[in-house]
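What follows is a single chain, given as structure tokens, in the form predicted on its own.
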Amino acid sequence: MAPHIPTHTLNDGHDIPALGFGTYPLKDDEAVDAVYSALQTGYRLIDSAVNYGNEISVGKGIRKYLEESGTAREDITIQTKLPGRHHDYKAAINSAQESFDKLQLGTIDVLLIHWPNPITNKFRDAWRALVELQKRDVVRTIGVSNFTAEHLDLIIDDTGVTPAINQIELHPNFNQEEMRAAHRERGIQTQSWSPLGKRQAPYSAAPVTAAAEAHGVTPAQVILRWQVQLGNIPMPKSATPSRQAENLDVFGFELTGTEMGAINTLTRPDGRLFDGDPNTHEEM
């Protein structure tokens, strides 16, 4: 039996899963499978975006899995994300219909400006159009991924319309305890990309093994436990179902205060992964 998974109420009304599925860089039959696989597994939020070359196969395994199960369509929320290249207003507008296209599951449950780009300062006009196709209903939920809070105050300032959700970095190594308070102060959700950490995830680090220990769980079950707790959407990818199954299920155990509190120790100023400060990194 699936596991319950609670949901976060967005800033626009609409329900979201507290934890999803990321698909980067599944591509192909393997995006297929693994989409179709978490599904299976119980999750109901997939998590996708243009520059990730998966929306066609995110969307068939999807839809596979509709067909088959008989679950309905408003019960998985699909997500996506525009790419730099597209941040011109009428560019980010046909971007959306050509992954509305790509994806076939009719409206786009949210959208997300894939990075800021405020070199080349066009996230201002991408908003705009994202504010257009919720108007629309192209889209439902509209929000961002890796702005910083300067980004969020000048589109909020430009269009009166707050982010339902700002998607980034965040892993035991980079908590971002600032964009986390930024994010409350607006009524943002946080979600955590690379919420394990990748290859320098703290599986060996002293507060997780004993929160793993004392709960008896696996120390990637504690940072995404962490991650939940701290109110954030972790999306953890995995193509193997059996690690599928094992990173939703962490709502069944509490961490207390103090394994919290240690776990949050473990952060660092240059935790982040690589170079992507959203105040100079731009992707295309």
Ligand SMILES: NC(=O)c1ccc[n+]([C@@H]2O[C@H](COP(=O)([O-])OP(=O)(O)OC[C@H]3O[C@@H](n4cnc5c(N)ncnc54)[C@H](OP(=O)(O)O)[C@@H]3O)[C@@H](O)[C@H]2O)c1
Given for the second form:
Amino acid sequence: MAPHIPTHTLNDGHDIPALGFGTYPLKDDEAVDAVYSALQTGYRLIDSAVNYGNEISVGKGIRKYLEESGTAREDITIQTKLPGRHHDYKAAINSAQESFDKLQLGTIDVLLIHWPNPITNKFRDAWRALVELQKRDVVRTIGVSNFTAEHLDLIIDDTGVTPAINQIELHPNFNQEEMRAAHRERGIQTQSWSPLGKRQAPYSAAPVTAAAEAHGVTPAQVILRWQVQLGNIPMPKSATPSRQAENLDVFGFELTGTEMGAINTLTRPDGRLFDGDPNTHEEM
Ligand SMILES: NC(=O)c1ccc[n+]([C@@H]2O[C@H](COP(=O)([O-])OP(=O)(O)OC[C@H]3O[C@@H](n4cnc5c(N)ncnc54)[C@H](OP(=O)(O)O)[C@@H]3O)[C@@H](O)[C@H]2O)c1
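Alt. form predicted together with this ligand, vs. the form predicted on its own above:
Everything in the complex follows now, all chains and molecules, and the chain you saw is the first one.
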């Protein structure tokens, strides 16, 4: 039986699963198969993006699962992201319509602005477009990704609409304490990308191995449980069905305060995976 996944209630009143499935860099049949298998395992939140080039395949995997399982469409949350080259107001409206057409799932449950690209400096136009897309019911929930507190305040001041979600780089080597506090103050849900730490995942770090041994779980499960207990929504990616199941099975044990604190000591100011500082990184 698929595990029960708790939910968070977003600032727009919609519920979202407390853990999701990442799909980058899956493409074509690999993406269809991975999404289908993730849904069979019990995932109910799927993360895509225009720039992953996989919206058609992700939509196909979801529709295949819906048809075969009889699961209701509203039980699955599909999330995609607007690329930097589509930040002009009209381009953003058209881009969302293209995502809608590619996914073929009806209303897009969640649309995020992928990166702020503050040098290009058009993210405020893009946010106005997302507010309009929500009014038109093309998109249900609107949010952002890789925004700093300053970027958040600019778009909130412009429109009076606070993003429901900010998806940011967050793993034990970079725990984003300040951004998590900024989100709490503004009522924004934190999502974590590269939640395990990808190729730098600290599977053999002492605080992780000690907790894994104490709870009889794997290091990856410890890291994802740490994410969940911080209140973040982690979005682990795995093309491997056994790992997909392992990564979802993190709701049956609890880390102690001491274990949480020990994992938090792994964070470093230079702990980003690459030079992905949202103030300087531009992604079109
Ligand atoms: N908003 C953004 O700018 C942004 C940026 C980056 C990523 N993302 C999103 O975040 C998602 C996740 O990030 P990510 O893929 O970079 O990093 P991640 O989920 O931390 O790590 C994925 C890697 O870990 C491996 N893995 C997964 N589960 C494992 C386990 N239990 N034990 C050992 N290894 C395991 C996977 O290999 P296998 O697949 O071979 O199992 C894959 O190589 C992406 O897919 C994407 O949806 C968003």
